[in-house]
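Read the single chain below, which is given as structure tokens and is the form predicted on its own.
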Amino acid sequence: MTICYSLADFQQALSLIPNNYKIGFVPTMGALHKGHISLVEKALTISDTVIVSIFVNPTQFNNPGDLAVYPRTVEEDCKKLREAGASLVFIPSVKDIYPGDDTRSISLGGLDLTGEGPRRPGHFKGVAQVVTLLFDIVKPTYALFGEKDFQQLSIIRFFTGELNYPIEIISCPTVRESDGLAMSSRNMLLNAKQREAAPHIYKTLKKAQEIASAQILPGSKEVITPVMLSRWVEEEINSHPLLKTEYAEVVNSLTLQLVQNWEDARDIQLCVAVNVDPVRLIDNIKLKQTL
């Protein structure tokens, strides 16, 4: 496995890959866990070579404090990637990615108007900036992203198509701990009591999935709407003293627009953000899927 700490070194390494090779690309911000490694493993099954980037992108952090405490474990990350079978690791500097002001305007198609978008102003603009710049550098055949960041995945799919990138976006299922907690680099910031509380999030999502299937509130005969379910999820998560729901939204899986009635969309997703003070976790679950 080759590790490149500069753009020049990476371009040199990239030039050695045969032109007919299919390149699988896994962009990350490091602090790698089994979820990231599952993306690498999937890439290995469809590609001739697998490239992983590690770059904590400053433009997608609307909170400087969050950027400052974001976990950085490069040495351990490279060890995991070597064991997983990655071929090339790109660990650029901020100057490598942003040599000057990036004044491009990338359309997000309104997919940023719910969920993370209003709560983290500029976040998805930063995601679009860094992902497109990395695509331009790596020129992959496939790019792999996890479904835990469901809204991000949807937005990346949108602008990849809008900008006519010849790249196939591959989505991979959320990888969870044995107690259901979605694997996230932020999990390592949880203390013991917070870590014990966090699985209540997924437990609530699973129950919400059951309620959506039956469309009946627990303990009653009242038909539940998506709006009512969102309210129930928020109250259920908040019933744990260490958890505070930032949002619980039932959305169209394709447009990410809020759903008022179950008939409004063929595919429906429940997305949540929860503060386990001071750690902010996101998760999601499919409520309805028309095959």
Contents of the next structure:
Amino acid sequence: MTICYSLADFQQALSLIPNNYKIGFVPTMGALHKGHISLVEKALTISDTVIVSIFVNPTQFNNPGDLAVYPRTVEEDCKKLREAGASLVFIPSVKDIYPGDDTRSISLGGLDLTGEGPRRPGHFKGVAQVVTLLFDIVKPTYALFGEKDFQQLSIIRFFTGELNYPIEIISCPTVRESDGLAMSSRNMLLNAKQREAAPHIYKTLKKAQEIASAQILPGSKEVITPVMLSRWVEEEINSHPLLKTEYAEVVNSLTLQLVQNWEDARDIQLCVAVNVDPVRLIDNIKLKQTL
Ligand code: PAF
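Form predicted on its own done; form predicted together with ligand PAF now:
In what comes next, the whole complex appears, and the chain from above leads the way.
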């Protein structure tokens, strides 16, 4: 496995890959866990060579404190990537990615109007900025992203199509700890008590999925609407003293618009963000899927 710490080195290594090779690309911000490794493993099954980038992108952090504490574990990351079978790791500097002002404006198709969008102003703009710049450098055949970042995945799919990148976006299921907690680089910032509390998030999502399929409010015979379910989820998560729901939204899986009635969309997703102070965790679950 080759590790490149500069754009020039990376371009040199990239030029050695045969033109007819299918390149699988896994962009990351490091602090790799089994979720990332599952993306590499999937990439290996469909590509001739797998490239991983590790770049903590400053433009997608709306909160400088969050950027400062974002875990950085490059050595361990490279070890995990070597074991997983990646061929090339690109660890650029900020100057490599942003040599000057980036004046482009990338449409997010209105997919940033709910969920993380309004709560993290500029976040998806930063994601779109870095992902397109990385796509331009790496020129992969496939790019792989996890379903834990459901909104990010939808937005990346959107602008990849909109900008006509000849890249296939592949999504991979969320990888969970044995107690259900979605794997995330941020989990390593939780203290022991918070780590114990965090699985309550996914337990609540699973219950919400059951409620959505029965469409009956627990403990009553009342028919539950998507808005009522959102409130129930928020209260259920908040019933744990260490957890504070930032949002619980029931959205159309394609447009990410809030749904008022179960019939409003063919596919429906429940997305949450929860503060486990000062750590912020997100998760999501499918509530309805029409095949
Ligand atoms: O999901 C992430 O780790 C990041 O948002 C990404 C896609 C690597 C862009 O910085």
